[in-house]
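Shown next as structure tokens: one chain only, the form predicted on its own.
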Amino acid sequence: MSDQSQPIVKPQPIVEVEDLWVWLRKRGREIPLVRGLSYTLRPAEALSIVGESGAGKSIGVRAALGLLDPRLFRVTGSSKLVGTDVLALTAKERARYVPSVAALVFQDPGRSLNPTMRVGDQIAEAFLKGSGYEPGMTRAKAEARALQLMKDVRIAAAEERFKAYPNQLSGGMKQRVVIAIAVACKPQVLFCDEPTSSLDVTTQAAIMDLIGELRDQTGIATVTITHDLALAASRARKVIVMYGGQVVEALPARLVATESAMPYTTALIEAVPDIDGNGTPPTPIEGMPPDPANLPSGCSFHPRCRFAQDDCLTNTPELRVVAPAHELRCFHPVKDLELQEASR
């Protein structure tokens, strides 16, 4: 009997960022903030972009959005949401465009609400005004619609902090009033850029698992931007660690802890407090990030890293496949040497 199985056909991609770059104008130069980032992003999967501040992964997606003022950045590459690159368009097509298929959370809710208006009628005017409007759609239709939305984000007395101005909630509340505008909007992809670090530790773990289950229920691709590695292998199926403007390390979440091989990647790991949960101390990273008006040569990490050998400081390393899945971007991986520390 012939095998009548079918191969699996994988969906189309939301997202495919293809060797972006950002470089920053000023005083007549043009500094480089972003070089050549690639992803790609499918429905209902979750990338973590990890890195320093200055590593370029805040700039990445305002470019990949289409967002940054022409006037001080040039970007070139391609960044296609839903197959439409919005850097070939216009200012006027990506703005109607892109709040179609995209919403960004920023990492200061208080900054992304009017603070003159109630909560419930800034969600309701995504419904009015916004993505989320339909045909038919009247003010007692956006205002239920927005009160169900308060209640799907899991604000407690929804009734009584619909009428609510943002200064008479907490930061957590008022980052969930934010998930609650974005996710009105109907967006394909949700980016969020630090979306807890305003928060504690307990208030960020419940953003996250929110997060997570908008994703799952709707289906809705996230790229959540963040310093914390811990967080990011926790909430993503991939993570991109991101070093002076570049890729330096892209694997599946699950292996972050073991199979991390860039020494960037294993020095964020031990400035985490227990991320393997051997309980073993924080180390921070020595040294600073470079500027990135004045990158050193050779990788930019070698001026930090204790494994740097002669190659690093002149030679630039390309980011290259070494197991399924996993990118690097390193002559001297960790691993490869903790072999050779073992053969001796």
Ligand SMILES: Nc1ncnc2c1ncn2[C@@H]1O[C@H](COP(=O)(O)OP(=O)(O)OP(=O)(O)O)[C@@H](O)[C@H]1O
Given for the second form:
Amino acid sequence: MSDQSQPIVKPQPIVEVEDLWVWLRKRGREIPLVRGLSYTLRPAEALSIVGESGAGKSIGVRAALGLLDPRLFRVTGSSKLVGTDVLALTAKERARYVPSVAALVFQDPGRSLNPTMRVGDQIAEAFLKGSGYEPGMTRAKAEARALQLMKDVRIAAAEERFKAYPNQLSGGMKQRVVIAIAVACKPQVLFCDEPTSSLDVTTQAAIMDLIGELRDQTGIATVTITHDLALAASRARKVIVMYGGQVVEALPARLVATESAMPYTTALIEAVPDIDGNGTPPTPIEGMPPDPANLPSGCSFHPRCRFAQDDCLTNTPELRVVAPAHELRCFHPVKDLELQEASR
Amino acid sequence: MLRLILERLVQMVIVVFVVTLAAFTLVNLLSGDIAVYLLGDHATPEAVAALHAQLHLDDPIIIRYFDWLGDVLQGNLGTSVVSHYPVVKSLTNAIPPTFELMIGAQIVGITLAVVTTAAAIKWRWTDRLVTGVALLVNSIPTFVVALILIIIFSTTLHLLPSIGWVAPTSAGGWGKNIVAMIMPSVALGLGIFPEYMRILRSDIREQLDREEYVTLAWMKGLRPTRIFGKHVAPNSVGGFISMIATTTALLISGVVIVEQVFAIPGIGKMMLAAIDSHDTPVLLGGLLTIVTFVVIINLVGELIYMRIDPRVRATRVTA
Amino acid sequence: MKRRTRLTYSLAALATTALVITGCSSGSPSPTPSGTNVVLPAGVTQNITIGGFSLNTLDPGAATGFNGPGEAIVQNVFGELVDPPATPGGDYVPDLATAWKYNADFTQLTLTLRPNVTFTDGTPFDAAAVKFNYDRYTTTTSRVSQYVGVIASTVVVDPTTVQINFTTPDTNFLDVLALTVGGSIQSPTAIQKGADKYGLNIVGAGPFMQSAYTPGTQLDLVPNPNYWDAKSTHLQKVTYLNTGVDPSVNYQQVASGAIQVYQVNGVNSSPSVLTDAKGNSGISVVTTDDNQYLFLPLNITTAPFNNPAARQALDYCMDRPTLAKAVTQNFGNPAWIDGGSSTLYYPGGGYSSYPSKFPYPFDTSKGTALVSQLGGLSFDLYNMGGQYTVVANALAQMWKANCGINATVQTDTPPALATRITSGSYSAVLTISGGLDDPSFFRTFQTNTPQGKYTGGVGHPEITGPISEATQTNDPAKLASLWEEVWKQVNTQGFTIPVLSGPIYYLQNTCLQGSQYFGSGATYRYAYLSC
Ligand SMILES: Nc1ncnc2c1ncn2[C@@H]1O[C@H](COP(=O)(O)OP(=O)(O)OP(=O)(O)O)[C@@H](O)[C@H]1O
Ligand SMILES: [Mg+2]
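Structure of the form predicted in complex with the named molecule, please, following the form predicted on its own?
Now the full complex is given, and it begins with the chain already shown.
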């Protein structure tokens, strides 16, 4: 993979996920939920992972952070965060290491905060008892920092809210608190799992803006999971499209509207109103996402694919580079990119 | 909060009313002619008639119920039909042992539940072990558990007394009192611990597996003990407490059995004796106490739950 | 004085009180110890606890009073006017009465009272007190009245002499005085003061006095320091405790030393508990005379048992020895009359030879023939108080298997069953009675209670005649021939069906000595712990 637009001397990657597989252990069987996920991320880069529900986006992120319970899941491959493969660490080491380099923001802010603890305490806790601890830390210092963070993430009347319980805050405000907690320990990468899907449209934008600002100001890298390809395309540098636990297309965000070639990606574009700005009404994708316990033969997408041919049923497509920074898993792309490449 | 208490108090009055009315009706319908029974087979018809008049047995049940209720509202629970012992006095004798037994059982039940849950969360094999043990214990009737305890600790090892109540005011004081309450409390506590453990275990499991604030806490780099103590346990306590409150009602049947086996002069035993001798005022007095107690415990449980869990507080207060 | 005279008080055992064993027994299994020359072991606290207690009032004379096992309990407080003979066939023993004398036709008994005795409230125990008690017992309709109903009047002759006049001759009254609550003399002052709460705080002139009482739960007795024979009383505290009705629990309580005594009934107790107790070296099992009996009073006024063939079928189809073995593992015995194997004047030359003379011995072909002649036999078998479920089920099964008789076992609350019996809406009730070897005590078939009208010998002079004659003699030979006739008639008619009999078994700590046993209870005047 090479991207001509990057400078020759690249900074060290912060995230290097390599051939990540996740199996669910279920009644003696192992069901593949994520199949060979790979991506790399450098400081201040923004990656979006897009796909329908059940595509394995969340599981993939949690696996990369070493969060999955080994009694329920088997994880293979590697996930290097700032140079260290967290999957090779012991549980104890991981619990110390991961929080110091990475942070996670969840989809439902209503469930991400401890309902029995005041929000200020939940932030301050990161300084007092967590990875944000520094020698000489006191409760007063921790609380001052927490308050400052609340102001940084633009929580109005932060002093008042500091003492509130989560249920006394709105969804957007809760998500700001979660973000405050996430950035408290100065992580180098922020994973956001659908950070805005439970929020209203204006709040969505505000939260996404906030994440963008954090990235610009601190140089933090972000991985954002979303269903919304339009959002992904507008807020990220790179977009990964997942289907049935696999990456089916990866491309620079600015090319999503014009260059995406996997029928699934184009179907996603058509399913979203107005990404191409031509006013065509959205067309939902027919059929259901595949059941990981019972994957279709050949290309996982073929039962729903308008362009499927016989070989899609029998042969399994590999991810191949079709253009600079553009990868594809398809025998019959919507656009013949290699031809374009060749003709260029 | 105040509104909730008022609401519950109204509910409580209704529950107490319905339960005592039902009991009153049942006791009077099912037991035949109490006068004939009380007086024995040599009673003359005049004596039977006199007792009928004295106990108002010829009045319609509903009128008798309201007579009784009227007396109760004036603080008069009546006297035993057989001994003429004031029901209030019987109750003041019987409440402390029963109360102590229930507290003891809750201590045993909660301790066992917490310890076994901790074990169940920690390792897989201990999980299997304690859930198996809980299932086993759950399938043994309280009566048999009590008997086994007596056989082991009294008859064989001579470690603990099998007669379960020593008034703390008596010569032995609290020391003897507590020693005597160990086995009854364990017998009763063993009966409730499997349910406590089942709920607690699945609640904590649920939180550990699904609740994102637990993941967030982990992502903050907190130690496991801190995660458990600050983020998991407090969120289980509320539900657990309200479950303890509900269990109190279920505990009553076990109380009757345990009091019988260990000869504890509590409410259960008092009511059993009242049933035996068809002593309606004593029976109703006991029932009134139990129903009131259960309703109050449930209210207290709910209030504690509210104090602990701000979510509930918010919804209940605005409701 | 002859050991046994007659008592003509009916006991409607089939009615409500039947589940409480009535009456008392003849002598004790071991000779009554003289309490005076006991050497108490050093360092042993002389306190005992007796399990199984459940008295809800202590005054047997109250309208809601009691008889049965409670009698022995309150006798510890009230003492006895006369004591039963120390050995079977011996003389009655002076106690609170020092002498007694019948007139020639047994219609009057004169008692000489022990002088200078006081109740524990300090009031005098004298002739006036005795009169007060008998006037009370005969005018109230308590359960005591069944023992004293024969009294016409009580006359104070002088402070230590009292005369009891009977309505008909009665040769049994000393048994009443010695063995029943009919001999309980209570403080008139305390009765009057206590009014309807007297039963919570009883006062007598016996060896012990009440120190604490919670109805139905616990009774504590301490020695009466002014008892006339106080030097013979050794226990410092006697506690009666409600330990519930489960035999296996109570056995463990005795085995662990929590209680010292528990009594079970041979006809419906758990045989496994008795077997365990016998094998336990720390427990002695004291066996009384076999005089508890389980029987089946039939309602002979309505179908099906107004037909003698139906009554006979029950006998023909019932294998009593097999039942005794199956249900009681031979801790109980087959019953052939309404009495136990220790019953005096046992017909047919004694218990062991009578079964061959039983009119309707076990014979399934005869029984089956009778049932088919009746066109089938079905009835509800009421199980008194739900206490005899095992026996009732075994009986029903036996009748069904042997002759196709359909007996449906039913349980009713005692008051409901009392109502049912009073109104005659029943067919058969399985119930218990007994406690005394003298059959005169249990003449249910001759009863004059309202409940008795549906059973037995009421209106059958061939039965009531010899019983009435038996009340006027104390000649053993004559009594034997009269009772031979009574049992012959009763069994031939089949008004009541005898089922099982058995003794009472006392499971007690081997250290406990000197208890005095009655058919349905024990007293502890002379008892002590030897270790
Ligand atoms: N804890 C779990 N136990 C069992 N199966 C799980 C678990 N978590 C996820 N899965 C399964 O793994 C697959 C991928 O789930 P994942 O949560 O990664 O989907 P997603 O792409 O994040 O979807 P969404 O957009 O709905 O969040 C799904 O089929 C899901 O059912
Ligand atoms: Mg997800």
